[in-house]
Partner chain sequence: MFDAGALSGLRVLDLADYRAHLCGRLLADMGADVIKVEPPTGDSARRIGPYVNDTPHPDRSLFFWFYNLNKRSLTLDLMDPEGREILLALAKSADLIIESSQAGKLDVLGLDWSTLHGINPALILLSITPFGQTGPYRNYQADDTVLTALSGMLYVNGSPGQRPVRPLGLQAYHSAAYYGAIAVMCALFARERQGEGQWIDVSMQEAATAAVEHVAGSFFGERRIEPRRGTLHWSRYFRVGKCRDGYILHCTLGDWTSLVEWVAADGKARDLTAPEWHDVLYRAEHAPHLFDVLDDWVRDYNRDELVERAQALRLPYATVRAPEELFDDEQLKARGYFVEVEHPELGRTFRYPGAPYQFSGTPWRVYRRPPLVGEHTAEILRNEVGFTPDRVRALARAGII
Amino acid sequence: MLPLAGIRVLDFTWVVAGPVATRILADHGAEVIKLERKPGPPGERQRGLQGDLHRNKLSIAVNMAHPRGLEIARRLAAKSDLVIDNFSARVMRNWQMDYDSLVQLKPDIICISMSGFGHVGPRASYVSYGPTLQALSGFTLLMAEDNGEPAGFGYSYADMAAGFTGALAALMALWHRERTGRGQFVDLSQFEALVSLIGPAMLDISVNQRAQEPPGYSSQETPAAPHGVYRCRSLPDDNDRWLVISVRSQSEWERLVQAMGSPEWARHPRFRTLFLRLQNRRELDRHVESWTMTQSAEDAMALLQKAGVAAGLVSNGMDICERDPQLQARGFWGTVTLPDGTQTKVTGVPIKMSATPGSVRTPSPHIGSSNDYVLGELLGYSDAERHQLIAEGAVWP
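Single chain structure for the sequence just listed, the form predicted alone:
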């Protein structure tokens, strides 16, 4: 039995952050019913990012602008353990699907609202997406290019951070209800979830009142040199290969030097101590790169790791999906079979539980494909009533 078997989640989430949270719950056995607010067809939703976000879920297509659509949503909430959304603060309230309304239907209901900024504060009504939150939280500036122009992530890291935080919040609220019998409202700010992950920069701002400059490739935790990204020898089909190296102690430095073949430059007095290596790190980086340029990133990583030096290749998509032996050995990549018989890969479940492991079981559902189960078996609408709901425009087939 999966660990969340028996838990039902009514899923109003969209884009990425909310679907990540409900995907984690679905992977571990929760019955996640995704309430779609538009009709099919699903297009390419079963492949790529959308296919990855909605695997293991059910789907019902409900017109929330129709009174009977709202009726269906409220009846479904009354049979659910948890209702989760990532709209701005006002949306669920306008539908009377907010916690204060739903607790009248089901006293132990848990409602999680994953809004951009939370339900209180001067920016509570602001619209937000991942890049917006990354800029406001300081990540975009802290990841500036060498010329000082803000860069930030190429992907919405904020969505993943909020998604995992949302899943954790769900588990805590469910555990609280298990012990007390009481549900609650969880006001989750995606902005705050991201700010909490800034790292040492936050301490420097709050404790030392120092303005932050982009750290580049310098170590943000403890002094380290060499510490950076170094170009490596090209592969036949890839001339953009790099290796990250971080050396924080004298013993690590000595092991690095030995692994590099004890080059003469490494014996120069200007590199004798960590302090001196920090003072002369640009010259040091040039010397280290002169060695990595003769190595493949994979071989250099293996050599340095064997010597006890922290090193890792800078992976591209092909490295992660096809060449990473660690992910392959742990069976990280999941495979689902689509309705047309073809198969597609999805990201796996990173948590390996010995007794109740989560799993990837079904592909992303066609929009509305669970209408019959939800309306009929779960809510008790007859065939005639279901056809009438479709005819009225309350449900899309």
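Having gone through the form predicted alone, I am curious about the other one (the form predicted together with the partner chain); can you provide its structure?
FYI, this one's just the chain on its own, none of its partners or other molecules.
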């Protein structure tokens, strides 16, 4: 049995951050019902990122601009344990779907709102996206190219981080309710969730008044040298192969030198200790790269790991999804069967529980595909009433 079986989530989230949070809840057995707008063409959003985000969820197509659409949403909220959104503050309030309204319908309701900046404060109504939050919080500036120009993430880590933060918040609020019977409102600012992930740097600023420099490939944990990303030999069709190598202890260094075939340069006194290797790291990096350039990234990784040296291929999409032997061996990737009988792979569940493992079960739903179950079975609308709701434009078929 899945650990969250019996927990119902009314899900207003969209884009990425919110859907990541509810994906986690759905993977572990919560009944997540997405309340969405008008369906598009059949077969949409079954594969790719959308397929990834919405697997294991149900979907209803309800017109929130229609009074009877609102009525459906409110009745469903009253039968749910948790209502979650990632709008800015005013949207749920305008629908009277905010915590203060819903608590009248269901006293132990839990509402999680994952807005960009939170529900109070001068920027509460601002629109945000993952990349804007990354820019505002220092990630983009401090993730710099070798020439010092800002690069940042190529994607919205902020959305993924807000997603797992939101899922944890939901579970802790549910746990509190389980023990006390009391619900509550969680005001999650995606911006704050992200700032909370650069804690030691923030303390360095507040305690030591130190302006933060882009760390480049300096270790952000215990000191290490060599520590970096090194270009490797090209594959026939790919000249973008790299290997990360991290060396901390003296014995790791000695094992690295041996694995590289004990080259002449490695015996030089300026690389003798970690202190000296850190001091002379630019030169050290050039030497290490002169070796990795002669190796395939895969072979060098295997060679170094066999010698007990931390090393990892800079995996691209194909490496991750098809070649990585560890992810394959652990069965990380999930598979869903689509309505047309074909299959697609999706991101798996990164948590292995011995007794109640989460799982990938059903594909991303077509919008409105659970109308009958939700409106009929859960809310008790008769067939005639459901047809009437469609005719009035409160529900999309």
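Note that the coordinates shown come from a computational prediction; the quantities given were computed from them, not determined experimentally. For the two forms, the rigid core is made up of the largest set of C-alpha atoms that agree within 1.5 Å on superposition. Residue numbers count along the first chain shown, from 1.
After superposing the rigid core, the Cα of N147 is displaced by 2 Å or more between these two forms.
Once both forms are fitted on their rigid core, the CA atom of E221 lies 2 Å or more apart between these two forms.
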